[in-house]
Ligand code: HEC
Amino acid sequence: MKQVFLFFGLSLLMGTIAVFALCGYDTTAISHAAPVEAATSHPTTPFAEGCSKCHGTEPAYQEWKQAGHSHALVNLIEGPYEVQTSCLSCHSSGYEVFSDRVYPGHTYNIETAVNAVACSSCHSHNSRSESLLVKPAKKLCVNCHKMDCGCAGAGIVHQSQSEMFLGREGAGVKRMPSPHVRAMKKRCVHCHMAKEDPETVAQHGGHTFKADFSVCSTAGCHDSADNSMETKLPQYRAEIEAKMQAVKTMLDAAPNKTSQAYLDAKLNYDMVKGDSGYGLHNIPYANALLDYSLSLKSALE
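The structure of the preceding chain alone is requested, in the form predicted on its own.
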């Protein structure tokens, strides 16, 4: 009987390892893991992704190494907010896989996580979709780039790209979607992954996810001479930052920081700040939010 249980146990273990190998996870890491990011005190883990073994020399992987996603786990741990295990759903690949299916003694949590936002957050060899995406491109980014994740704590706007882009959830301002919502069928990737040559390692676009504003004119959307985004964006930013400073001064001086007027003014300020620091994804909406906050000055005094 003992031999039967031993055989069954070994078979189950080997089968589980085979599943993770097929999913791109480094099964050799069970005994000698080399963490993707040095963010764990545990020297051994079955969780480290093994995508680099096959894709490490490809342009997409080399670009990813330049991306903020490759530092997401370290940024979480070293960041200003109280870290919770649930934060890993956005800051670390593998959380959703291992949260329900784990090795005994190797629970996937903030102490054992080693992956940044890596390949499996977006791709799976089991997918039948274009580029092996786990979800349509227009839905992938908004999973995490939104202000209601709750990761930073109740009432704290961690980031707000989705809400700003769609022009919603602000206080005292009607819904105002960015004009790009209709123009960009694939939403975020239209700008953030635009790349001329797929075979080269790009400094912008591709899997760096760094928007290159020259695409605004080369894509035929904006006239390169009269409507250059390289010229306009610094102007937009200066205008927004001046209003943000005025709102912050007003908020800091408010005697009652629990009033509805204060909470509304602060929500709008936090939304603009949570979107690249100055509401980059929807400048008209950012201006409207800050203008409404400034209109509340007398109510805050």
Contents of the next structure:
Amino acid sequence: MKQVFLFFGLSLLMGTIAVFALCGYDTTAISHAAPVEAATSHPTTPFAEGCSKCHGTEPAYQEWKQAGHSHALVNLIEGPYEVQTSCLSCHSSGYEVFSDRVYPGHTYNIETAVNAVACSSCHSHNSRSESLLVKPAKKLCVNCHKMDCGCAGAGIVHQSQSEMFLGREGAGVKRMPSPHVRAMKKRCVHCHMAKEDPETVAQHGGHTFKADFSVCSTAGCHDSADNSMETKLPQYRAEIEAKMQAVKTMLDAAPNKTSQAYLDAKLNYDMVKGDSGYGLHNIPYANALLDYSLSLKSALE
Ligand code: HEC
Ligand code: HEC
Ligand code: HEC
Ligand code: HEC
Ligand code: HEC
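Same protein, different state: after the form predicted on its own, show the form predicted together with heme C (HEC).
What follows is the entire complex, opening with the chain shown before.
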């Protein structure tokens, strides 16, 4: 009886090894993955994107190469925070594709990641949409640019442009999308990719994704003397900064820093601060958030 069990056990073991060999669980494949220092796109790894082969001389590629998205992986690795594999879902392309569900044996993690926020985060030749986008323009940026990165506990608070622009997630204030949400079909893309000449490599707009205030004065928008952003922005900014100072003084003085009122007041403050320092993407919402925080004054004492 014993021998039968022994035989059975042995064949099970051999079988398992054979199955692993057949499935190609070849761990040496991982060593193809390049070291991360050339994190934009590494020519010697099969996991690099390869878009530059055909698109390398176009303005889109040239603009991307010199701007923030192409540094996202290096900045993540060199940043002050503890890095988890989940950070790669926004700081690197290929997180889904190269996970070991799809490529058995190739574990996609911070050691093996080679792409920054590269072309394939937003484009695919398999897409049927305009500009071969993987998601409609209006949904593309908010996917990554959100305050809650799902990395609770990692000690990092991301910026709040999406929440501010869409006017949500704040405490005690009803939803209040920026007036631009309705006026701009492509939302973030409308301002951050605006570009005068599609044929030249831009210093802002296009694939640099850098907006500046010149987009405000586009014909038909803030282009007359009485609604010019040049005069209005400093006024908005001064008004909001004064309120922020008042909220900060109130938060600093609060004896109980764990009460719900304190957490609500602080959330609203952090949201405004996390959006260019003063709630640039939605001034009315920024005012409402800070007003609500100030209304909690007596609850904080
Ligand atoms: C073998 C060459 C080749 C490679 C590699 C390649 N492309 Fe293309 N791509 C083309 C051609 C050809 C077109 C169609 C011509 C055009 O519109 O420029 C095109 C079109 C596009 C467009 C649409 C351009 C527009 O004007 O709407 C995008 C976006 C794009 N490719 C992205 C990518 C991305 C992202 C990669 C890498 C994952 C990639 N391509 C890899 C050849 C290539
Ligand atoms: C796959 C996730 C992802 C998507 C999609 C994405 N971003 Fe980013 N973006 C990032 C990360 C990560 C950074 C930080 C890069 C760094 O380390 O400086 C960043 C940085 C930026 C910056 C700062 C640029 C700089 O040069 O410092 C702007 C502006 C920006 N993104 C706008 C956009 C816009 C507009 C869209 C939509 C068209 C978009 N992003 C889509 C992840 C993303
Ligand atoms: C963060 C998202 C994002 C990334 C990363 C990105 N693109 Fe785009 N790309 C877009 C969007 C959005 C558009 C459409 C712009 C519009 O509709 O105004 C676009 C348009 C294009 C076009 C059409 C013509 C043009 O220049 O507007 C080409 C070509 C292109 N991208 C190539 C690339 C290549 C090559 C890369 C990698 C170097 C890349 N893109 C990286 C979002 C992205
Ligand atoms: C939901 C998408 C998302 C996830 C997940 C995410 N990030 Fe980010 N991260 C961003 C975007 C977008 C930016 C650029 C704008 C900002 O600061 O919010 C950024 C910026 C950063 C920066 C500043 C980069 C610079 O300019 O120097 C650091 C550092 C960072 N993230 C670390 C992390 C770490 C660590 C994790 C994982 C624990 C992580 N991120 C997870 C989207 C994300
Ligand atoms: C109405 C035009 C407009 C829209 C729409 C818009 N932005 Fe902005 N954004 C700006 C301007 C202007 C700045 C400030 C640039 C400066 O300081 O020069 C900015 C700043 C930023 C920054 C900080 C850039 C940096 O260098 O640190 C990020 C990130 C950003 N926006 C992301 C977004 C995202 C994500 C969306 C969509 C949810 C969006 N923006 C929608 C105009 C716009």
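Everything numeric here is computed off the predicted structure, so don't read it as measured data. Rigid core (definition): largest C-alpha set, two forms, superposition within 1.5 Å. Numbering follows the first chain given and starts at 1.
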Worksheet item: Once everything's superposed on the core, is residue 82 shifted 2 Å or more at the Cα between the two forms?
Response: yes
Worksheet item: With both forms fit on the core, is the shift of the CA atom of residue 267 between the two forms 2 Å or larger?
Response: no
Discussion item. Once the core is superposed between the two forms, does residue 69 show a C-alpha displacement of at least 2 Å?
Written reply: no
Worksheet item: If you line up the core, how far does the Cα of residue 249 move between the two forms, in Å?
Response: 3.8
